[in-house]
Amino acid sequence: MVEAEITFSYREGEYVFRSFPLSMDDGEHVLLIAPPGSGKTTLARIITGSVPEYSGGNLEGHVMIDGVDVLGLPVPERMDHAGRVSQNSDDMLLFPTVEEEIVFPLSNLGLPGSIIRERIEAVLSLFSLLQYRHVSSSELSGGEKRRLLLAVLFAVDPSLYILDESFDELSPAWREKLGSLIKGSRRSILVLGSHPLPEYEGVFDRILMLEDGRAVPYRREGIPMLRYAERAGSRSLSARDLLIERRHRSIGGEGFCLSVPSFDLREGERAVLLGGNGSGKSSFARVLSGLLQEASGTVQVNGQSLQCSKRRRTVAYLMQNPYEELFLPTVLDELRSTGASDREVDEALSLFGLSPDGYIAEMSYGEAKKLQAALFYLLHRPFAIFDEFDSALPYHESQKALSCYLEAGSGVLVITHDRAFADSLGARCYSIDGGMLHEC
């Protein structure tokens, strides 16, 4: 049983929650949908203890789990009661190897070594991570990192699971598997999301949305189609006979090889790229944008081979984790660092719905993605790659950002696991299957 009422503000008088109520029955599975910046992640952090312990802020109220008010417990003592999977996987991965990530919290629970070993084997198998047990988590793909965090949570097995955007960055097959695991779980599970997904269907006992500081029944909305009259420009980005190799340096073994016989994108055109976790989508994006050297083959603009250094000034790559590309204190600092004029900065702030005075350390994951998009928009690259940009953003926000780039004449490649979102873009489709990229 979960019963809570929370009032919280980071600053005096600026409330994130004001007498916010939440209740869940034992074993109930609830989905809470809300836009970025509405407080979903703050709620998860309050329950598990990192807010206000490490962030500061003013917290009043209670969170009762199994009859215990966890707000009165030190953070380490909450592990039996509540655990979360962060939407920013890199926030929670701290140890040299996959196995050590799972060992640490289990050791902190004081479990016998035999139980720890049993749980490690069980969750590594459950989330198909056995072959990565001695691999550094930094060498995993975004979806593999998400599976690792899920493995840690399932190993600890608290009374309340909190999954913050945890379906995002997972392939459709893994989204379906996670849905099945939730549906079959005896634990109370709270899933936080920014938009509905087809894989949510039939999984949850209740679906709620945040409205005026309250959790109310969700009103279903369809996915709008992206409205954009495509105008192909003169420049083209292409790849011919690419071979991309990635190795797990931490164990000296192979990661994967990706073959790309042919890929083409013109200015003003949109395309999507689909593929499973760890199939090489992000590695392909890094090669196109000059952040990774191909083993063989060529990347070309207008048929002319382009070296890595020039690709970086031609192809914008919006990484899965926006914080990897944000370095300065405020939104305005970041946007001005592009060298854009004040008029251009003001336009970007308006287009992407950003406050110039916002501190990046206090931004939600979704808001950070909008800033990341505004930043590269001001750099005027003729081509842009959006890697899992729809993660943690409502569909209309993702489409709006893509439209800004398309209207400015950029060719856009969208990497996503969400087939419904991909279909809404009306774009040409590429897919990675069996180590080869091909047009759908």
Second form
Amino acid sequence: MVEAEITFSYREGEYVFRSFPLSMDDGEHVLLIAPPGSGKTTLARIITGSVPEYSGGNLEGHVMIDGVDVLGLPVPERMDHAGRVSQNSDDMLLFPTVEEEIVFPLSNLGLPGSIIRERIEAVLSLFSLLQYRHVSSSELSGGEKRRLLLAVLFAVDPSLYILDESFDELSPAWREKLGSLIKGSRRSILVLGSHPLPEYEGVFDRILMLEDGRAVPYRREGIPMLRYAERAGSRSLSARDLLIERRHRSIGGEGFCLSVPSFDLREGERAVLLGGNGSGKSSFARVLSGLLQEASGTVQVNGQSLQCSKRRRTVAYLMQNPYEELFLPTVLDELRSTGASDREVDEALSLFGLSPDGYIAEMSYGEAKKLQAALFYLLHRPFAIFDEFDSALPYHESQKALSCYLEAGSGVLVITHDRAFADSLGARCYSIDGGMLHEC
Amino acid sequence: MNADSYIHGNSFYHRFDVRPKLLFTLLYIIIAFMISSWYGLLLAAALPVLVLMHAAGAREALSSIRRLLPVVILLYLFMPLQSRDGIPLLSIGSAVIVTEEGFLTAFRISMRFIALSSVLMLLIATTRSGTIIAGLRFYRLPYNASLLLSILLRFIPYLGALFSQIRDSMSLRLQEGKRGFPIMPSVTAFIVAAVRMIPDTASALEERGFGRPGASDAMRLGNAPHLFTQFVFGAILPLIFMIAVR
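With the form predicted on its own already on screen, would you show the form predicted in complex with its partner chain?
Full complex below, order starting with the chain above.
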């Protein structure tokens, strides 16, 4: 049983929650949908303890889990009451190998070695991570990292599971599997999301949305089709006979090998790339944007081969994790680093709904994605790759950002796991199956 | 803070048991600070680099060592300016800019820095983190202290990886006609990210139960083949090296 009432503000008078009530029955599965910046991650971190301990802020209220007010417990002592899977996987990964990542919390629970080994085997198998046991977690793809964090949470098995946008970055098959795991679990599970997904269907006992600081029953909304004023250009980005190889150096084995016989994207055109976790979607994006050297083949613009340094100035790459691209202190610092004029910066701020004074460290994941989009928008690249941009953003926000680029004449490649979102773009489709990229 | 520090391999240093390896590492660092001859220092810096090349391959070794270059360059730029006494090597008018003594001081510090960093890199590139913790526990270090030490050991490669990430990110923002990556924003970004990493790591550790009473040791080291011989080598090799080059 979970029963909470929380009042919290990072700064005096600026409330994130004001007497926010939340109650869940034993074994109840609740989905809470809210836009970025509404406090979903803050709520999760308040319950597990890193807010306000490491962020500052004023917290009042209580969170009763199994009759214990966890807010009165030191952070490490809350671990068997509540645990979370962070929206930003890199925040929570601390150890060089997948196995060590799971061993650490289990050792801290004081479990005997035999139980620890049993649980490790069980969760590695549950999340198909056995082959990555000794692989460095930094060598995993975004979806694999998410599965690792889920494995850690399921191994610890607290009374309350908090999954912060945990369906995002998972392939459709893994989303379905996670849905069935939630459905079959006897634990209380709170899933935080920014938009409805088809895989949520039939999984939850209640679906709520945040409205005026209250959790109210969710009102279903469909996904609109993407609309924008088309502006075609003359350049075309293409890849021919590409071979991309990545190996796991921590185990000396091959990570994957991706073959791309042919890929084309024209300025002003939109295309979608689908594929499973770890299939090489991000590596392909890194090759197109010049951050990774291909093993063989060529990347061309209008038939002319492009060196990596030239690709970086031709293709904008909005990485899956926005924090891998945002390092300066404020929104304004980031936008000015593009060399844009003050007028252009102001225009981008208004177009992408950003506040100039925002601090990067205080931004939500979804807001960081909007800033990432604004930043590359100012660079006027003829081509842009949005790597799982739709995760952590409501559909209309993702579509708005895409339409800004398309109306400016950029060719846009959208990497996504969300088939419904892909369909709403009405775009040409590429897919990766069996180590090969091909047109759907 | 998940930089990939361990590199799979089957070299003699990979197979060297962690217990004598830790002893060897500690003695090597102490000796690198006791040597004063220029050729001894040069050898002390070069030896771990050569072993790293053998254990992890030339490409990995050079990419690891390249991360030390900014610090070494800064040392050579600023250290000679600190000691102006001695035989002048570079003067502008009557002002002595660089002296032989100043240059030698920079050389000594940089060689010791490379020796220390590369022998630690060698340790973490050839030993898994859990094994290092178990090795430290063998020397009766408390679990929490062993864990923190193993995280600290990975801090340098993590910072290297972080800087590469920032450099990549900044290079995507370059305007037409510019090359490389913007240095000042990258350095600012690096400092901000490195400082932010401290509370992030601490909160992730605590949320995973670090500091709970009654934590168990999941990993214990068993008997290794020829452990005594390995210990003897781990202790004697650095001493022989010191006697040879002093």
